[in-house]
Each structure stands twice: as C-alpha cells, then as structure tokens.
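A single chain comes next, written as structure tokens; it is the form predicted on its own.
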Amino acid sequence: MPSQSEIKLFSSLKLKKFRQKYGLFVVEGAKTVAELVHSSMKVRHILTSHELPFDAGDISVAHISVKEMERLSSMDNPPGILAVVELPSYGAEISENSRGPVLALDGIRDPGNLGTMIRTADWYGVRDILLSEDCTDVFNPKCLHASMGSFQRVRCHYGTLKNLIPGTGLPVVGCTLHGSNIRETNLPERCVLLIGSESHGISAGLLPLLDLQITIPRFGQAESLNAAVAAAIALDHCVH
C-alpha cells in the first residue's frame, strides 16, 4: 500500500514539472499497462482499485482506494488501473533500422493532436519523431490516451529542429501551402516529413532545411486541415 506521501508525488505527475522533477509519468488503463509490462519501458508501480486482469510479473503491484484512485486519475471515469513509469530517454539519434520517414512537428501544442499523430505514426511504421522545444509534453495524460499505446513505440526526441533535422542526413519534405500538389508528387520514403501547426504553419526559421514543400489541395471553403489529419494524408502518401 503506498503512503499518503507517494499518493501525493503520484498524484502530482499530472504536471509537466513534477513529471520532470522526479522522471516518472503516469499511465491509465488495463490494455496499456498491460502492454507496458512487455515493453522496453521501466515501470515502477502498478496500482489498482480492483483486481489485475494480467500478470504483472515482479512489478510491484499495491490496492488502493477508488477514493484514492479518483484522486490520481486524470480522467472522468477512471479505469481503475495505472501505472509509473520511468521517463525514457532517447537523445538525438535516430532508430539504425528504421526504413520510413522521420516524422519532424513544429510547434504542436494540443495534446489530443499529438497523441493521434503518434498513433498514426505507430501504422505506418514510423519509429522516430522530432519535436521543437515548444511543442505540448509527449506524456501529457490527454496525449498518451490519445496515442492509445503508441507512445511505446515511436521515440519521441525534443529539440532545436535546426539542429535535429540537418542530423539525420535524410532529404527534408515540408507540408506547407503554397508546395507541389502531394497527389502529383513522388515522396521518398526514407525522408523527414516536417509539419508545422495549424495556426502558423512551419517556422520561417526551418524553411531553408527543406529540400521540397508539398501541399495537400483543397476543394472546399475550410481555412486549414488538423495538422494531426495532414501529418498521416503526407505519410500516407511516403510509405510505398
């Protein structure tokens, strides 16, 4: 059983800065803890306020309260079951192996948006993305729901894109809007795949990296396409 003390730090990695401060996240649900069990990931604890649907191995396992669940809980209707884990890290180098593109986000701050981005990410079997410094915290509680697991299996590496982009040595591809129709266009495969946010678009500053800019036409009245909808119609588009 933990203490009221390791309930309160718990309770805490709801924030960026305590997720930071002590290197932990948390994570809800029996499917994705159950997945983390298996994963490269080191989780420290598992808590529930019912019984564990799977074998958690030699991971301590500790029942708590449904009052001390909702506590902890970041969501409406708690599942019951979470998980600490440690904060990986990745440093700046890109998986050997990987054989589709970098996926590079400039300036991503919805979290929801994030989440799904490295969802689709994780189906079309891209294994690295590049983050700028200013984009929302990969374990943001709404960005890992949204990712729905994915988050275990596409490192995620912050940064000055600058710096992190030249680094790979791999041909740079842009979505902005005034780019080559991405229909009439053949994307390389092995590429970084930058996008930019909604409101914004890609920074002036990351234009320069980019060996060839593409757009996704419109047909209709909307001012923008969700960055998280552009990001997989362009990755769609390099995985042959």
Contents of the next structure:
Number of protein chains: 2
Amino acid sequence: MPSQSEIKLFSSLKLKKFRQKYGLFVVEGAKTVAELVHSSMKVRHILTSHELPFDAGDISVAHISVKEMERLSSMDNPPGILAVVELPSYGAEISENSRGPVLALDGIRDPGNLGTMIRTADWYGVRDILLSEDCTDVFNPKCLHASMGSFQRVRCHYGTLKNLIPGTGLPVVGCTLHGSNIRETNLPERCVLLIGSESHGISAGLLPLLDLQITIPRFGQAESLNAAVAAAIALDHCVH
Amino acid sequence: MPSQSEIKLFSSLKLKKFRQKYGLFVVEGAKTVAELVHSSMKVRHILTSHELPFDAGDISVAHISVKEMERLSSMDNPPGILAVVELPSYGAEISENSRGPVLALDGIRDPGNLGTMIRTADWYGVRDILLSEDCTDVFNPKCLHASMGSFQRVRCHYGTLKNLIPGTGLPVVGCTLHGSNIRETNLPERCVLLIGSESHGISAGLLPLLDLQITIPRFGQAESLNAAVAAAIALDHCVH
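Structure of the form predicted together with another copy of the chain (previous: the form predicted on its own):
Now the full complex is given, and it begins with the chain already shown.
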C-alpha cells in the first residue's frame, strides 16, 4: 500500500513542475498500462482500485480505494488503473532508420491537439518529434490520453527549434498559408515537416530555415484548419 | 437588461433538452457573434459584459455583469460576448449546387471531434452533413467552439442514416479498416462520404449501403486514427 505522502506525490504529477522535479509521470487506463509493462519505459508502480486484468510481471502493484483513485486521476470517469512511470530522456539524437519525416512543432499549446498529432505521427511511422519549449508538455494527462498510447513509440525532443532543426541535417518543409499547393509539390522522402500554431503560424525566426513552403488548398470558406488536422494532411502527403 | 428569469433560461441552453424546448442556442466570442449578425441565422439577443467591438444593427444588445456572464458562459475564460440564436432547421434537403461530397457521420460522440469535422468540412467546401441520432448535438457549446464559426455555413441534418443516405441518390463511400487504399482509388467527385466512430466504426446496418470501402494506409504502429483526423484525410482525397 502506498503511504499518504506517496499518494500526495503521485497526485502532484498532474503538474509539469512536479513531473520534472520527481522525474515521473502518470498514465491511466488498463490498455495503455498493459502496453507500458512490455515497453522500454520504466514503470515504477501500478495502482489499481480493481482487479488487474493483465500480468504485471515483477512491477509492484498496489490496491487503493476508489476514493484515492479519484484523487490521483485526471479523468472525470477514472478508469481505475494507473501507472507511475519514469520520464524518458531522449537527448537530441534523431532515429537513423526512420522512414517518415521528422515532425517539428512550433508553439502547439493545446494538449488534445498535441496528443492527436503524436497519434497521427505514429500512424505514419514518424519516430521523432521536435518541439519548441512553448509547446505543451507531452506528459500532460490530456495529451497522453489523446495520444492513445502512441507517446510510447514517438520520441519527443524539446528545445530551441532554431538549433534542433538544422541539427538533423534534413531539408525543411513548412506548412504555411502562402506556399506551393501540397498536391502539386514533390516532397522529399526524408525531411523535417514544420507545423506552427493555429493562431500564430510558424514563428518568423524559423522561416529562414525553410527549404520549401507548402499549403493545403482550400475549397470552401473556413478560415483555417485545426493544427492537428493540418499536420495529419501534411503527413499524409509526405509519407510514401 | 434581461430579467433574472431570462438569464436562467439562457443558462439552461447549455443542455440539449432546453435548446430543443426553446428552439435557441448560445454562441460565445466576439468574432463568431459578429459573423452571425451578417449571416442568415436569426440572432435574438446579444449579451455583453464589455463594450461591443462591432455594430449589431437592429439586434437588441444587453449589458450584463461579469458575474452574470460567468453564469451564462460554458468557457473557463468567458470571452464576455455571447449571442442567443434561433436553432436553424434545414429539413432533409441536400444543397444542389455543392462541389464537395456530402459527409455522413455515424455515432460521433465527442463534441470537439464533431466541431473539428464541421470546420474541416467547411474548408473543403462541404455544404451538408448527415448525422445519426446518436451523434453529439452540433449546438453543444464545445462543438460550436471547435467548429470556429463553420457551423454557420455547413448544414447539419440529424436522422436515421439508413434513410437519409439513400435519399441523396449519391454513390456511398465508407472509411473502413479493410477497404481499398484511398491513394489508389478513384473517388467519385460527388458522393456521400461515411465516417464511423473510433470505437465502433461504421454500424453493421449501414455497411450494405456502401458502394465503395476505402482505407487510409498505415505506415507505423498506432492502432487507429482520431475520427476527425480520418475524416480530414478522406476529405482531402475526395475533393478536387
């Protein structure tokens, strides 16, 4: 049984500053926790208010009350199973043997959008995402939830994009409002695909890094696309 | 000034049953409200806790307190301007002169996803969306917010898809897990594009309606795509 002070510590992990202080984050839901047990991530504890529907091997499993689970959970309807996991550290190294582009995200604040982007990136075989420091933290509970487990497979590297992007040595393609029609453009097989925020687009300071600007053609009247939707359509055109 | 009983009525419009009872819904934010004033929708009242940054013509504008605005608002940070609008009624008639496909949505429950789909549909020139009765209500505040004003231009028709879809007389294309590769398939220019929910896909009862099944190819390991992302990629392939 975890002590009350441990419960308090785990509950604090909803906030980024405590995740960074303790080097831990919390994941909820039987499916994702079961996947994590077999992943390269280090699961410290599993806490459950139910019977555990999978074998946790030699990971410590503690049974807690429904009330304690409600305190720990970030969800309106707590799934009743959560894991406390060590924050991975990937450094700045990009996977060598990846097929898809490297995704780079500038100023993506919405955790649901960021999680959806990680999920879509995983679908298209992206192994690495570069994120500006002002992007939401990937280990935010809403972001993890929207990623549907894909946060385990896609490595998220935070830093200054002005340094991280040239560090890859890859050509840089940016999604902007005034680029070439994405349908009529030959995109390099291996590149950095840079997506900006819905409200501010790609930061002015990053535009000189772009080798190519692409635009998703508009046929109707919406002013813009949701950032996760734009990233998905761009990825669909990038990956062959 | 609205009376306390009017404030109470407007506040009740957060729930579908009261929207339907009174035939009204609430939209928040200066930009969308300003657009609505010039749209074909009927704005009954504008309520504001600020100076109004646009001309409302002959629509009644009431100034209310910040406290009353907080009571009426569905948002964590109320934008301070909202409109009470009459629910439009579109019947089952589909726009004749539309270029894009008719989108059909089966069991889409998440209001953020539904709003994002309406926004994306508007980007691609879709004029009509057919929705199963168990889809979220378009006039749900979260859905309206995610649609970024596109709910004004895209007509949402709720009903039994088994009747609504054949009623269009158009060929029916469905997004499934075992269809033809969407990249290698010639899609009809004018069709119904049917999207199911993330958890259940297209209902078994609707599968016999499909003339063509398409699938978005997967290059990585995510199990599935977010429904709004899948709809966007399918629309991107459908609209020329």
